[in-house]
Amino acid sequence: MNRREFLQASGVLIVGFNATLRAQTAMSPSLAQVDSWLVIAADGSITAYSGKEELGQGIAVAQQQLVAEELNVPFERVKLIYCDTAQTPDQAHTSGSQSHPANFNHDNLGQAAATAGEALLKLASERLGLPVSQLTAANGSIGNGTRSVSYGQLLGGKKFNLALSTTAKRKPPSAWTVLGKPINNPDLPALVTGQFPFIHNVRVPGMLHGRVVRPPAVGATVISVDESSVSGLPGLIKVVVKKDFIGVVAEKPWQALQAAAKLNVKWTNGKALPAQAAFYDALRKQPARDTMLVDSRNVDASLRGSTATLKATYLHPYQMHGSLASSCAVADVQGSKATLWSATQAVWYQKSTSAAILGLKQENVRVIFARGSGCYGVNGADTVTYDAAVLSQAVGKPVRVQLTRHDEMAFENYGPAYVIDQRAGLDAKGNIAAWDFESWSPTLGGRPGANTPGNVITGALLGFPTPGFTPRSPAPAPGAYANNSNGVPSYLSANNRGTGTIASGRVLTHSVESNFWTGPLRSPARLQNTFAHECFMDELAAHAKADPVEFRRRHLRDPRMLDVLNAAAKAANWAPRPFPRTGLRKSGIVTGRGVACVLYEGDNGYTSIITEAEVNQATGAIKVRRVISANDVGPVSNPMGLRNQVEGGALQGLSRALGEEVTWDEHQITSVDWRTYRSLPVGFDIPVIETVIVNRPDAEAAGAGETSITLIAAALGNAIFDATGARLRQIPFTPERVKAALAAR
């Protein structure tokens, strides 16, 4: 019996969607096969599906919050299930932020409850004998004070298929009475006293352990494989070998790694990779995919006319998730069928991907989410999944795999590194004329599509194509705007498509062709472009002599963005002061202040930081003692989770602009462990985090995520000139670079 027919005989409302409404139906036929939002059982239970998934980031307790509120019942009424492709729908990624915005303002979950909100008040006005505007829905049941009936009662064991309705009202906020309130995450607990089952805790019976022998350098494939190396070790089912790709599967996970690390495999040297020294400069000359985001026509004329022009060059490295527990998968694949348990960010295009890589139709492969170390982006997840399929068809059992740190490391698909080149003119008044941005970042494949397994490392070795490079110059003209990689400064005019009003704007981005997987890593781009402008924005205020915080509310015109900057600047008691400050120290410990602030992606959450941090001039060693954070994400569904996420992103951008950096040497990764990726587990002062809600409970939701991990590097380089006049423009400040800066003032 499946789940409909399930459903079918114990009696429950079904809310669909109507697959015409929804654009994914033309490229996911499975989001109109699995049809189900909501489940109201005859027992008045509720069960809810959603297609974004719980990594830790709290959208679980919003969607609960979210059914519970347009259905009036309490939150521990609602149990959600996500991203498993034999129940759930068909919701692409969970990325980018877009989980909150997608269930929450599109037809998606709120709507389906709205809709069951409204057939249930159909159900009881036909049941009491009333109508519809005599009734109230609150706790499971609808009456009018006096006669009431419950939810259960009114299915009477019967089913109801209803499409969505893009007319159902949704409840304004002002009625909100679950959302709108700080509930706590129900995993704590399983969480906090280590009984949570991650990814890493799926058992199966029967199950095997499997491990990968990946290349020894950057291009290197197979000669040949002498299995003779391993034969007789204790436990040993198999040696797998499919065209690059090999593996072992034992009886237990240790002898899998012995055995993996003495299988006697002869590779080919790979290619020489590009000295690091001179990395940044050799992005430039590389062929090059030339795009024009925005474009007045003007730039150049309006730079020549410019009372003073300012240029700078900001640098940014690869940098890696470095999840604290190494990614892990478990596959199960029986014949034409097959189960996998995986900590992917994308379950469907798992699904149709590892049916291509194990010859198997996409409907006879289940792929269930069970949550992993924090990823934001795509750590191994989706790689280990793919080895441990792999492994497991080869024996025709259930096999485990668990990278060891530095295949996690070594081979994961790593933030870009970028290098941007910025010039700007002021006019007589020290107000910007003119912004010129062009940019250049190395790519390599991603995060897998529906049909691109080759987009990591498992399924290249497989003999799947990455997809290629081409090469494009000149960029063609700007085509329907988008900036959802905050390539546009926030500055710009609307025209320009900004939120500001520099008339005068050009974007021009480069892709060059990466020797390393790359992809998205929290705020893909975002991050990078924004520290760019933030700082170059600073350097702009100093020449003019202006507030850092002026300078902004000067350029800009959204009410929105104003807002933040000012809620930011209240809360950290910023007082304007003469910019840049004189008379500064030249030695001993100082402090200094900074700024960023950024409308995430063009649309998507509108946030503001300040920084206060110290600088060691002995040691080069900085410490950021208070971050102060504004959100404006539309109205607050969990003013928790909101914070949550504002703090975690302030925590993982203070490790990403203190230490890490992916290195290599001739031929390999050498950053792969946390000796030699210097991360937040190596540790630093946990500066005082203060968060600043702005609500906004008639626009749209926006996403939260990303928001505040965008403008930490930003804001921190800012506070370090303000402390010391001397300006960083390359991401990680090291002690190292930190003491250059200061020599060179």
Second form
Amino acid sequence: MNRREFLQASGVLIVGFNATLRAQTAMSPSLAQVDSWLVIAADGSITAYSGKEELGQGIAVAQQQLVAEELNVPFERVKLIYCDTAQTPDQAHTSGSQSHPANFNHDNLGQAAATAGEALLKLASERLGLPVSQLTAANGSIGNGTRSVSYGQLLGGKKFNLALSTTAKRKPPSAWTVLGKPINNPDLPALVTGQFPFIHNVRVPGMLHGRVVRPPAVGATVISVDESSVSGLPGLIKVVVKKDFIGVVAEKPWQALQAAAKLNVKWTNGKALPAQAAFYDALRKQPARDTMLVDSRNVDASLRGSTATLKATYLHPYQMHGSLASSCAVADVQGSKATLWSATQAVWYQKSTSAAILGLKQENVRVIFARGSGCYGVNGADTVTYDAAVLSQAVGKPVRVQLTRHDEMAFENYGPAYVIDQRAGLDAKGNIAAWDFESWSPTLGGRPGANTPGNVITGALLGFPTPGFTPRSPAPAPGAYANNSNGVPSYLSANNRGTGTIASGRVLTHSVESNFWTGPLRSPARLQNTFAHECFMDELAAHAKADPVEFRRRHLRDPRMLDVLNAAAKAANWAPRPFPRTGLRKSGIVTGRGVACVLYEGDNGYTSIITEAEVNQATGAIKVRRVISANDVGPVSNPMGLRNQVEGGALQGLSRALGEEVTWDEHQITSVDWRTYRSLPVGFDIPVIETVIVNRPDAEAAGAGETSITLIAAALGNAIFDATGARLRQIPFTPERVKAALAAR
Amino acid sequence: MSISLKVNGRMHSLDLDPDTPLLYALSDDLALNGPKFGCGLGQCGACTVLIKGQAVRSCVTTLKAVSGADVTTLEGLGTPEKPHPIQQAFITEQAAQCGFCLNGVILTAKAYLDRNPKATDAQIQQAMSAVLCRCFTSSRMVRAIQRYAKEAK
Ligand code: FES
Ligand code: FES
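Please move on to the form predicted together with its partner chain, as the form predicted on its own is already shown.
Expanding to the full complex; the earlier chain stays at the top.
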């Protein structure tokens, strides 16, 4: 076989292209080509391209480890470029704990690196005249111990020109040398010294500064804009009005801010909002779209035949992403072309929707991700990118827009509120015979999708429709089992597709229209559902006078779920004791423990948490002393990153459980800063957090970013019950609510 | 009207509205990345700078109020190659997720500990009770601050 034939047979076709100078293309490079994911330069340096971005969750390091591992080079040798629509493969959004599953399992980045590794071995075999079986790859070279050739020499800076192979063999975790080891965050030296450039630090020559003027009330529309109210203000370049979208552009940010504040706009009154106190009841009465997730069709009969039935209603408020930074974006729209710098979690949808907003061809819009502060879903990053794009187009110059704290908080896409009714029957032995779940949750908009700029405030103000939903009742019969939203309690068997043993179950959800924007907030729906499931499970255990860990074990059949539950119990030294406890003190400070567990999204990471908490019965104050978290997320890429995520998730979940709640009056949102929306600060009584990693090297990679946050509210509610005998069914657990629950004992 | 300021050891003269918040001058006119816009209301700490060793929230501090002052930003403490001991403590403890809050966390802690070198853990907690990290890297951050406090003693 000559070289040419060999190369064709091996699928490697080297063309005379300098691969290191990646052409910035109009469309994203194909997922199916190795060259879209990897470039090896003549000097052997490796650049990986990914459509999954670093938001602070640690995925950049893990992806670098993955490529280094599959290509047998040290971690430092790999450079990672992510989420630039002109350079990186289109991987939709970075969300839902899906980055690990997407890039580490059977396709995409990991598989591209494995394909490249195999191709390099074949090239080396040909170059050295040695069979592949005698060759090993190490440190960027391939050889047999006496003779070797480097990747740089093999490729000579050319492309692979090779389709990604789904059968290329991946390195088994037992052979890992880079993955599985704790790796420090390489961004930290730049971050701690204030050098790291965030989206807020993108500075384009000739850049102007824009500010938006949002409606003062929900649903208010523009009657008139009096531009003379700002005429002559220093630095003001332009007032931009497009339907209900209003913005100003000035030379300096401070000038833009003042012009926005002084601009005289007449608005309609907007719509009347339901009184917050009656809101949860009102949700039940709205027209709804019904979905049945599980229905064994015998629940009512099973409940009637039960020895005892229990009912409880759980309430969860709207909560905010409340990112630390007020969102910011920079746009440079010149004629038919646009370049947008955005902290969006979805650069490709940002590209298509911005093209629609600007009236440009998609191929003429480039979106470059730049890091914002932690986002946790859909904060103002998408909407402010539209703001910058529209203002830049209006003035024909690059424009930077930064939202005010008020505009960030009053108009973001909140994590939705929930009302959840739980009902279950116990048999004579104290086992659960049937479980009946019904939820109501409001929705409006969401993350912008391919054609939906109207999913966020700016798109809607510009007149793009917000896709509504059509009421539907009754719900059609359930489709194939999936538990993406964790609506199905872990203890249902759901025809042996669920993780539990209970055969009789019904899970019915009602989606209703929201007055406020909603969208995915870290563990969307999963957190709210799991709070209700895991607290109700505790109520059932208490009624059956069973230990909460033992009671869970009795109703679980998935061995991995049992393993994380047992691992947490072991680490917490959980010994069974009578439950509910007897002889509880009704005054002073008391302590208790609570447990919760879940298979996140029904298939994306097993996790269990135990908390130990202190309740001050005089003040209603809660102090969490200890959090033990056991996690099985498959093979662990970077234990350092995993621990950081579990810790951060647990504390963020604690802040949400203890204080966070979106509030409103007759016309507008009133939680608009850090005094009116209460977050735990850096300095508080931080619990000791112990993370137990149940490593599963042979399982699929799962997500880890949303595991602990899904459970902490439930585990805490259960600990408060254990300590006091009082059950908290409404989040947040404010001192007033705690005292009310204590008084009701 | 021109306002002069010393920032990280260098003199600057800024021709800006004297009511402009210091933060805008630092991040827009002087192109510094350290001080950050979080809330603009003095509620989160992201914009913190040091003036006479005190932590000052530059989003609610006007230029005219600090005319002639000597301002240190996070960039002024150390470099990636040679970080200041408190910056090193954050690297050692791997105390960040997105890292946006680090400016406020590090400078607030430094200003407090430099004045109160014998601070107890409870006092450190109190000193950090008006600084936000929404990624909730709080436990690592407090460990990093305690490490710096111990090493500085
Ligand atoms: S930005 Fe200054 S305190 Fe928040
Ligand atoms: S690390 Fe993201 S806000 Fe603190």
